[in-house]
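Single chain ahead, by itself, as structure tokens, in the form predicted on its own.
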Amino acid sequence: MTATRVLVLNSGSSSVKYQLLDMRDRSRLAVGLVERIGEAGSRLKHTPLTGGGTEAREREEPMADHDAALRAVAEELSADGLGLDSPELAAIGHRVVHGGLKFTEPTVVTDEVLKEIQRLVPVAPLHNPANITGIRTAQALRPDLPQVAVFDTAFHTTMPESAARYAMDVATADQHRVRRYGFHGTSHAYVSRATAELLGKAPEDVNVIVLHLGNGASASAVRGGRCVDTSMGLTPLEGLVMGTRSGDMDPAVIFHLVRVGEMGIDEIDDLLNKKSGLVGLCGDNDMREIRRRIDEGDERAALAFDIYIHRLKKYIGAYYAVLGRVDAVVFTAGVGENAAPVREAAVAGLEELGLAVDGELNSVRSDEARLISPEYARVAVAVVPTDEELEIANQTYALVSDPA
């Protein structure tokens, strides 16, 4: 029997998201989420998708660590006849946030690979440790199975040095690995290819600006299927205004807060990553709630929205200049896929660049990739639902089914 299933794991500091896929038709067999690992009220929500079933099962019990969480996941999968001991399971694919410059492709995990991911912890202290824990736990459960790391940063390693380097002392930057890496790479890779398909063209023939707008948000300029610039940098803090992150700002703000505000580095880190962005501007990071408040005349919410859109437009214009020719601007992720007012506002006023949105097309809610620009528009505007889990599964399966 040929193994055709891939389990995708996205291990966070206190959570694990997972999907089991059959790569023969890319169908999902089960999906789930474990929350509050190591905390009171640990919960697993598991949804089997075989045999016509879509009803979720939930269990609340103490899960002290990722090992306990993944063992609980294995039990739920086994209850559906999809256990981790199945000979049909070809590999486990892991989302790893930071791969530095070393990892430019999906990689079978070895001891040396794990050591390198560990060495990158200083530039991804919130993410890589959890990713490592997930990998080690999966290895313990199925030591005979290939574990594949798929890196958020990999898609962006094609950026030229002119885009990736910060303008600082080269020796200091190299010593401390300070450069722009970018994130959300699996999403940008998937969406840029799907956009080319939507346009009926090959990825190498298309230039695309991808706007991944969720609670975390990033933009990328993709020329012929290769990333040439992206908005996030050394960490996911740089770039667009996000749900709780500030995005771009004068770095001297940090010095000012230390000297004048007498704030500590950890306090500032927390401020910029967790208490800034939309939530810092208006107290909400849910775009639906912000729009509701705007409709009721809330000025703080309106200003937060305007700042969010202003930054988006700046990046669209900047990446238009970087690419020279743009075939499509595409919106994806939670806000990008669902917030029609964001899409309309981001493109408004850019008609001279060939961009426009058709109001009727933009208002349609759909899970399908679609164009929302009028036929006359020189540049297509599209909505393409992202599928990071499928991208991880595709890369994982391609690697283990053809190791050469």
Given for the second form:
Amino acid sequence: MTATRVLVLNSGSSSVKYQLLDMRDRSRLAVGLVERIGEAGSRLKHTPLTGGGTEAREREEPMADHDAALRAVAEELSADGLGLDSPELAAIGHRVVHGGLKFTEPTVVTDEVLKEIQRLVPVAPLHNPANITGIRTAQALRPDLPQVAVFDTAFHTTMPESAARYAMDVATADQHRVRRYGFHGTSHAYVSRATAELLGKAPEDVNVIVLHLGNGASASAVRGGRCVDTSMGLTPLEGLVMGTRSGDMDPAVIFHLVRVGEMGIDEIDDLLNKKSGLVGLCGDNDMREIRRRIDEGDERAALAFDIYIHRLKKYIGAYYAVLGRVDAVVFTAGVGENAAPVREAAVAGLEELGLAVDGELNSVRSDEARLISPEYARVAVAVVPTDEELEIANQTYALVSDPA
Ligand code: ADP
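To test you: the structure above is the form predicted on its own. What is the structure of the form predicted together with adenosine-5'-diphosphate (ADP)?
So here's everything in the complex, that chain up top.
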């Protein structure tokens, strides 16, 4: 029997998201989420997508660590006849947030690879430790199986130095590995390729601006399938206004808050990552709620929306200039895929750049990749649902079935 299944794991510090896919037809066999690992009220939500039923099953029980969580996941999968001991499982693909400069491709995990991911912890203190724990736990469960790391940063390693370097003292930057790495790379890779497909062209032949607008948000400029600039930097804090992150600001704001506001570094870190962006501006980070409040005449929500759109528009303009010629501007992730008013406002007034949105096409709700620009527009505007898990599974399977 050939092994055609891939388990995708996205391990956070207290959560694990997972999907089991059959790569023959790329179908999902099961999906699930474990939350509050190591905290009170640990719970697992598991949804089988084949066979008997597709009802979600929930269990709430103490799960002290990732090992306990993954064992509970394995039990649920076994109950559906999809056990992790099955010879049909080809590999486990792990989302790893920071791959630094070294990891430009998906990589089979070895001790050396784990050490390098560990070495990157100082630049990804929240994410990489959780990703390492996820990999180690999965290794213990199936030591014979290839574990593949798929890095959020990998797609951005093609950025030229002119885009990747901050204009600061080179020796200091290099000593502390301070540069722009970018994140959401798996999504930008998937969506830019899917956009080329939607246009009926080869990825090498198209230039695309990808706007990944979820709770975290980032833009990228992709020339002929290769990333040439992206809005997140050393950490995911840089760039667009996000749900709870500030995005771009004068770095001297931090000095000011330390000197004049007498705030501590951790407090400012928390402020800019968790209490800023849309939530800081108006108290809500869900675009649905913000739109509802705007409809009711709420001025704070309206200002938050305007600031969000202003920043987005600046990045569209900047990346238009970086690329020179743009074939498509594409919206993806929770906000990008669902919030028609965001798409309309981001592109409004850019007709001179060949950009326009057709009101009727824009208001259609769909899970499919689709064009929303009028026929006459020089540049396509598209909505392409992202699928990071599928991309991780694809990359993982490609590596283990053809490890050239
Ligand atoms: P994450 O960054 O957590 O992966 P997602 O890509 O799932 O985020 O996006 C989540 C965000 O998408 C929510 O915070 C909300 O603002 C937005 N969103 C989801 N559904 C809708 C909708 N129907 N209309 C407008 N915004 C939506």
